[in-house]
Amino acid sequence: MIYDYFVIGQGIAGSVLARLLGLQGRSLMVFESPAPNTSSTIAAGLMNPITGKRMTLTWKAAEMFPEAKKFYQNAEQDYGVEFYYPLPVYRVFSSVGEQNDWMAKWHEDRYQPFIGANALETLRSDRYINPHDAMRVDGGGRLQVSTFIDAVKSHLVEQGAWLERHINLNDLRVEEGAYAYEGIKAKKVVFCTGYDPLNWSFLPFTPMKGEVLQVKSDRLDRDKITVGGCFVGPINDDKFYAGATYNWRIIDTKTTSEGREEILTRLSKFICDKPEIVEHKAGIRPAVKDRRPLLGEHPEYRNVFLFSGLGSKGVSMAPYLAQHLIQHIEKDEPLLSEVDLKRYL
């Protein structure tokens, strides 16, 4: 048998792509490295349409967020596992100036799918420090990334479509017009391996270390994600994710006291409680120089593709971009110029 696809890597990108290919009747074999995916393993799975100090609408938010919601909710139904939590995101203003900056643009049409007429609210003063109020953003939420990835893996294992292997491009041989590995063959290969300087060294990956905390508190709302210099969002019971840090200088997966204190200091500016730290993790995000993903065919190897560079917005982007890549591979539809890896060739 010759499979339609090898999918190399089963983080968030590989998991979403594998599910979509399976739903579209494609045969596939997924290979996942014995080493954990450092970015997907620690990801808090935050989905926020409006981000940054300037409260910028996420690129292609109107297309990506509805697609992500539909994708994850359908996956929950199919797998019988809960991992997607649609929640409002409250942006706490740090000053009158910041509030005024937002008020000047919140009536723009492109923001309307995510910002309602009564978006400005005052959060409970015994829980949150918000003298300048907070803005409610709808259409976002949180994905329990590890649970989703495990659900996809369980389904693939049941189908005999998952192997634990660490594979590089030079491990594959060309046989009879297909790519072969240990006697298994596929017509096409898609690498979803995150930061990958070995197979794709010609691309400008700028890996970014991030640290997150899992904290415990009985004084935070469980029905919302709150952002104020960092984020805090519910997990279960009285546990929350808090973070994250961004470090381009030191690229490793070691947690640091500096990272922990940075998150706690930022939390102290908009929450009243001093939460108890339950867990502290660090990982490497597969970011790119221009902060746009990398999709497309390898310039030297036909039918070898890349789906990577999703960075900190991978959960929101993956469903839309995975389908976009499939359309490119199978129907020769052009890739968006913003994500086509040819922009660096």
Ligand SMILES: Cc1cc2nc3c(=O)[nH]c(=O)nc-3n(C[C@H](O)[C@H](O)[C@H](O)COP(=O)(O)OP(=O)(O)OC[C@H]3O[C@@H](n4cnc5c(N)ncnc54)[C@H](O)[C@@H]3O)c2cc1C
Second form
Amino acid sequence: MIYDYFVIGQGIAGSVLARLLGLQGRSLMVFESPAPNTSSTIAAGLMNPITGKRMTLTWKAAEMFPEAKKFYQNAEQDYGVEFYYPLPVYRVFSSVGEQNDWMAKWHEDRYQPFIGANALETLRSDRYINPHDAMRVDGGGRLQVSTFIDAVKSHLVEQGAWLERHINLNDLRVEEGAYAYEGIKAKKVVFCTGYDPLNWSFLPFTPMKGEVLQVKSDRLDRDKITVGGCFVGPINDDKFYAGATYNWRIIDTKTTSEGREEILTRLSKFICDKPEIVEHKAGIRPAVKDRRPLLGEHPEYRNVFLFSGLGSKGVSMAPYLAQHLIQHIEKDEPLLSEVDLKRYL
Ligand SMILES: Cc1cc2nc3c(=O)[nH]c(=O)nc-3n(C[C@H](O)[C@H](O)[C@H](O)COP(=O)(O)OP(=O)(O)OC[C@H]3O[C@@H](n4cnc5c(N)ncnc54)[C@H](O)[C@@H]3O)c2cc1C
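Form predicted alone already given; the form predicted together with this ligand follows:
Time for the whole complex; same chain goes first.
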């Protein structure tokens, strides 16, 4: 048998792509080489359409967020597992200036699908330090990423479509017009290997280390994600994710006291509680020089593709972009110039 696809790597990118290919009737084999602290397994899984100091609408938010919500909710139903939590995001303003910037923006048409009825909201003052109020953002939420990935893996294992292997491009041989590995063959190969300095070294990955905490608090709202100089988002009971840091200089997966202190200091600016730390992790985001994903065919190997560069927004971008890549591979539809890896060739 010759499979339609090999999917190499099963983080969020490989999981979403494998599910979509399966739903579209394609045969596939997924190869994953499990590693501790991959970007996907430690990600907080937040989906926030309006981010950053300037309250910028995420690139293609109007397409990506509804697509992601539909995708994860369908997956929950099919697998009978809960992992997607739609939640409002409250951005706490740190100054009158920030509040004014938002007042000037909030009636623009493009923001409307993602904002509440009021320009300003006030959070409980015994829980949040918000003298300049907050804004409410809708259409986002949180994915329990590792639970989603595990559910996809269980499904693939049941179908005999998952193998634990580390695969590099030069491990694949060309036989009968297909790519072969240990006697298994596929017509097409998609690398979903995150930050990959080996097989795709000609592309300008700018890996970005991030640290994130799990904290315990009974003085934070569990029905919302809150963002100040960092985020705090509910996991379950009294547990929350808090983070994250961004570091381009030191690329490893070691947790640091500086990272922990940075998150705690940022939290102290907008939450009243001093939460207890229960876990501290670090990982490497597959970021790219121009902060746009990398999709497309390898310049030297026909039918070998890349789906990576999801940076700090893999959860919200993966469903839309995986389908976009499939349309490109199967129907020859052009890739968006912003994500096409050809921009660097
Ligand atoms: C601290 C932190 C917090 C974050 N929080 C969020 C958040 O709240 N929301 C959000 O959207 N994003 C968040 N991110 C970013 C998010 O994690 C990434 O966008 C996303 O996980 C990238 O997924 P990926 O599948 O491309 O890469 P990866 O997660 O790196 O997955 C690649 C997979 O491929 C496997 N692999 C690699 N090479 C091979 C090989 N040769 N053969 C076989 N398998 C291989 C790896 O083991 C891994 O499982 C965060 C990241 C960090 C570090």
